[in-house]
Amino acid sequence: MQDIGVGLVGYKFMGRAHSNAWRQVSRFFDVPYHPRLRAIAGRDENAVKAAAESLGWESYETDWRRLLERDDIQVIDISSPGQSHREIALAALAARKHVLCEKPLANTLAEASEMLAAARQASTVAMVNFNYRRAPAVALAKQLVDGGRLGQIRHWRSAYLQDWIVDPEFPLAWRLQKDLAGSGALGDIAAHSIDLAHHLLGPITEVIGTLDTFIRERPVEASSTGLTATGGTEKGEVTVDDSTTFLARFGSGATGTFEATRLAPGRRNYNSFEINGSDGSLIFNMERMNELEVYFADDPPGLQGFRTILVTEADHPYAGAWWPPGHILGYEHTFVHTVKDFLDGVAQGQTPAPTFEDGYRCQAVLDAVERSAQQRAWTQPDYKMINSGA
């Protein structure tokens, strides 16, 4: 199996994540290369030396530039705060390296823009980390709805409800300012949820919707690790949404509800939707990510009712490349199925979905949020990028 070099921006949260999902995906799945980890980028140097080391890092770099000059990389993966995307894929781009982004894509429409335009000028493969697609559940899901198991698509309902922000006393991480996070939990969550609807049902084409910051001062960041952190005596504003609500048509006739908070006292990652179509329903919910609640109105009328299917048999999408029918998977696994297909989207020369237009579609979506809860009323996304072909 020939080699194929990995850099990585970014070694906390999601670098851990993505650093294990290039360390397993050749060990379950018969995938074109197999990924050496040459190295791990970080301003900190003893931080990034030791994440170096703990994560199976050949080697690290303190400026990420140093990896696009590296012969021995071919893969810029972007795992860092969402300032720095725009530059460093940019740059990779240039550098014709392929391009595993974080997401949301950018922090603004603009830079999204600008994204999209040099992949598709490049040569090289341009993909969104949108890993929840990647669920079996939802990929189950995606079955049953193109395949015409739900009838017309009527209804889509979504929340994505966590609380790790709860307390006041957290302190003012990045993911709270919105210079480094784009938004709040528009960003941070809620485009998980667009994503997944676009994914399931096609282009949203109006919103209208409401942004609600609850906690306005936090204490000044004094240091942090993933998403626990201790805080000083100082005190700085929080300069994102703590919650959205909105609405959504979508292009097929479908409408759908969307709600996404950090504010919701145990609900850890309840990233749950519901779809109902003319001829049954289906849910998913990611705290219970193995199962898929489905109803088919062509049941008996004595049988009909929800019922649960647990998607982990040899047949459900790549579930067969891992253990026996019902050991279940977790929140790790969906990296590694995104990197299974982004090495199969490099060898066939071809990036698999999401794109970086479907992560700039998802992005034309959140900015009509945003100008929506400005002007209280029904906003369309701006589309323009995809329907020119620029």
The other form holds:
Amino acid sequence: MQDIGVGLVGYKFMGRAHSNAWRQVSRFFDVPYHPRLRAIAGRDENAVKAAAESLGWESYETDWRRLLERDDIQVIDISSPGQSHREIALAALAARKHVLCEKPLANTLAEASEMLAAARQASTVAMVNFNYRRAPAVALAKQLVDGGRLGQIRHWRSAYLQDWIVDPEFPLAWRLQKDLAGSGALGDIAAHSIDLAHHLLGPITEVIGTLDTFIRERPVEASSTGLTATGGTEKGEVTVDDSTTFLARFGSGATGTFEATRLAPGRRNYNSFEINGSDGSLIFNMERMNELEVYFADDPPGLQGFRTILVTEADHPYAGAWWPPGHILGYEHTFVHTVKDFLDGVAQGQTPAPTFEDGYRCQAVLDAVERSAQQRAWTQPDYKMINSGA
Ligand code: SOE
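Beyond the form predicted alone, can we have the form predicted together with alpha-L-sorbopyranose (SOE)?
Every chain and every other molecule in the complex is listed next, the one we just looked at coming first.
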């Protein structure tokens, strides 16, 4: 099998998840390339050196630009904070590297527009990592919806709930700063729900919603490792939303509700959605990610009701590559499935979804929710680049 060299930017939570995916993929899937973990990049030399050792990278760089100069690297994987995505992706595409970029694509719609334009010019693969599309239960939900098993889809109902910043003493990490993260719960986790809704129901055409910040000041960060951090005594302003709630209309005629918060005690990573169609319903919740609850209206009278499918059979999406039925998968597998499809895309010369266009579409909805919250009015996502194809 041919080697393909990967260069990863970022080594915290996402960097660890991506490293694991590149290490695992060719051991479980029949992929066209064997990924070589050539180099990991980060600014703090001691930290990136330690990360290279513990995560299995052959070398490290303290400037991501070095990754682009290296001939032994064909893939740039961007797992660094949102404010860096645009610059790295544009430079990597210009250097003819394949790009995998963490979600959301960018911090603003203007940045996402530039990135989409660059991806359209490029001859390489440019994919966004919305990993939850590739939980086997979500992929099964997609098959059921596309196959018409639920009939005409009328409702989307999602709640993405976490609690990792509920303590007011949790410090002002980068995800709480607009210039670094773009937005709060909106871009961090509602973005996943929007992407899943687009994947399963098609584009959102109109939104009305709120953005709220309950804890307005937090200790300035002393040190941070992903989602755990320690704070000092000095306080700084939180410049993003803690939560968002919005209504949506889809181009298909369906309606949707979205809620996302990082202040829901007890909800650790409750990424859930329910879909109701004319002939049935389904429910997914990431905290029980191996299961899909389904209701089919054509079940025999007397036997109707929700039932739970354990999505671990060999003929379920992705599941057959892993363990025997019932030997369940976890969060990290969604990243392995993403890089599997990414490598297939490189071999076929075609970017797998979610493409930068899908990333832009999500960004347009994030932007519309922000405008709606400011204006207290229904607003339309600006899909200009998709509609004009420019
Ligand atoms: C933090 O809220 C976070 O790590 C998100 O940034 C991820 O995208 C999500 O998958 C898990 O939670």
